[in-house]
Amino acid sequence: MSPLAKVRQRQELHRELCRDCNGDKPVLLIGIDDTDSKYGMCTTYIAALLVRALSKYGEVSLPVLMRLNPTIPYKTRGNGAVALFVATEKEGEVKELVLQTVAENAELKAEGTEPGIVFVRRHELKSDRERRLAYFSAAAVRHVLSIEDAKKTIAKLPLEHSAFKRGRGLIGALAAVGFPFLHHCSDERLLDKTYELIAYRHEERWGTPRDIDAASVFLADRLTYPLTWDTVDHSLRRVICAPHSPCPVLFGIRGDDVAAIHRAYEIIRSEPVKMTQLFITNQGTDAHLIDARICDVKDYHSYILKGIVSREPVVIRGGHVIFSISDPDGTASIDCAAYEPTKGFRNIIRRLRVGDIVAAYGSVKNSTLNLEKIEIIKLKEHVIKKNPKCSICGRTMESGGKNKGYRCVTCKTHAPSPVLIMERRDLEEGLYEVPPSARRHISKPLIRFPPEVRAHPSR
């Protein structure tokens, strides 16, 4: 069977799981999180190992890679959890293999690595339990949850689970198994789905520089964009689909079309690949964003905030650009920051003026919104006063003194008032984004927005 045929088979099983279950198929949902550390490992790698190992026990669906709240301070890197769904009659053997695989591969000796595993019998879920899982999953993407929050939900359902150390990974594990049921939520951003194909390195190469031919990556991007995206950053001429950490990931190709993703992978030349795994994911969806008023914001949450520019942009030390927006009634305001890594995006921000109406997209930390995108809704018209020109010689007139109008010293002509000129703004209304190198996994690239949206993609 071809790789694409296998993908379609696993996609179909995933779609079956998202529909109402008739109770006659024994399917086990497995959620896993927090197996990595800054020193190595990746939870997606463990998922890829399990997809292969569990195939002998039954049909395995396309695994889930779910990005959770990107502002959580205790995250390792991209704050991603995984889930696998197995149609099997050998539940006990499957659970034993999952526990063994996590125990053998997780960075258990590293401080802060606290894996969690959750098991859900799909055929036992009814709509009310599906909704509870979906609401927890949505909350994990947008809010700050505790281990106790996860344990309370697990106890109410109830679900079998396993925790290493304090088990902080239970939060992500529970959220990931709720991924198929997000249709119970009405927010379109939570329902959006994309794909990522991840290529993994051989163990002996972990921690060494990655050998990837940059020219082939740019070619793959050119031939498959916009069906694939965030593979390269053209503004910096940089490959961004490969991480810089000592983890097992060689590179990942993200996109909306599975065939285009596989085509990009086939074009890229690199060191030998140990294995590849395609994930269905919420990357590139803006699922983390909450529509809110400025007066309601909290740290470690991500928002879309509509407001009026109340303090003009200033450049501070380090090249960061800061400005403020206020609620329309002026009751609350917040600083917004375009930090130095956003590069050319800062040029857009510097052109804002007091009175412009905008919608700021980003995450709040230390009461400052870290910009991911900005929509310029309406530019305020600014009138500039200029000295009039002489009607005879064409030179600019001088002021005749307070309330005395203007005069041309040479021609002795007079004008009673200045000339009012509408300032031409070097800026257009619409949506702007940070470049791919500064974009979070979960942030939605403008190329994915519908064509009726007035967008200015970074490329």
Ligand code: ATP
The other form holds:
Amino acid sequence: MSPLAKVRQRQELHRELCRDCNGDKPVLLIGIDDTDSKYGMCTTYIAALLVRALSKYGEVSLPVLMRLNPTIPYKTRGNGAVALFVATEKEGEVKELVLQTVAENAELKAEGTEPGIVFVRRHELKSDRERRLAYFSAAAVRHVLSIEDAKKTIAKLPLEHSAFKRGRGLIGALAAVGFPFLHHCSDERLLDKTYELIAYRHEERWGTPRDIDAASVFLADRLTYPLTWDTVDHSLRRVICAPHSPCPVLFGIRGDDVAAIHRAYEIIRSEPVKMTQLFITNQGTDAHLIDARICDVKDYHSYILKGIVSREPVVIRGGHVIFSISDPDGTASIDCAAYEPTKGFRNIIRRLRVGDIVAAYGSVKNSTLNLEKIEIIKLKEHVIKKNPKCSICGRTMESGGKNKGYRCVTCKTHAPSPVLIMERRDLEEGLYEVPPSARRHISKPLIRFPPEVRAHPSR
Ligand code: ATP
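Next up, the form predicted in complex with this ligand, please; the one we just looked at was the form predicted on its own.
Let us now look at the entire complex, which starts with that chain.
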């Protein structure tokens, strides 16, 4: 697909999401979050059910799957929240059905599952309120918010909402309805969009091993990559588009091109699929990353930090590789870690040397940056001293002692000083990434970067 066609496709979909401000029917935006637990369910499944159930009340948009701050400790898996928009005059019936569907399907008995639902009347939303929603949405991707923060914004707008238990899900629900208005934020990374087609399992199979033909998944990947990505991990020879949890998801195909995603889906052979749902998402966009200086770093945030390698990489127990970078003026430094699951990425990290200039991408917890990507901006040139070779026999000369130069024991030749040579660095400048199996949902695969970026994709 040409870049222009891609832009048109995005604009069209974006218009679809934000549409109908002046249309003949009012549009209701619905945000939902925190319905699942590690024992089951998935908020995207509830969205897929609602897309079908609500269509009797009006036209339903492509639902949003928005990934929020990936470091949040309350998350079940990928900190995802959903939103959908219905063009309808039957607002009362729609709200009732949404509440009923969440109440019937959410894992309400599980500790820590606290669903939240937010309703926004699109036609009542003028640009200052759109902006407020967008800022909340952006903050939920990058910062740590409280239920109070969500309630304050809900009260100011004001919005109708529903909360179960303490209603922590209100944070994600409010963030998800702000997704179509992120164009009010100037940050490019927040504007990027991708797609995922999720296939769901029949209920009687939930919790049993997934029956997916791995060879067909590799074929689907071969025929549609790079328009689809993160379906398989070639270095591990593993299918990674299927979860291992007891949730209703069978597998999900991610990508930039809706046609390619559907083509991949058609190729994959598996157990019977109950239903599929396409989502517009911020997966694979790096929307969570904040450009910052090392001295400003806080735990539970994700950054791009430029610095100079100040402590050489060491391998610690468990195979994790740790090194440090410092601000250019040396006032602050931070440990960066390439953990064992990042596999071959650690081979790149191990080759860094003190003095290399890098940009480290990743999330900070316990004052350590968990690397998702690294840009090697400038490799430091290291000069190595070597004993000279004898001009007669060609053998390496021996040192004659401190300040006494070098001599050849056989030919008795003499050289006053060592030979200085540049160390050959077994590393190229550019961007490197962890393999797909270690990638966060929200992290941008290098294959999505523009061609002018010097990138070394993991495959
Ligand atoms: P799944 O991906 O399977 O839907 P999950 O990983 O999204 O599960 P949730 O059950 O949604 O996990 O739990 C995440 C909780 O964290 C939600 O209650 C959500 O409102 C809240 N949350 C999301 N972003 C933030 C944030 N930036 N600050 C504080 N809380 C947040």
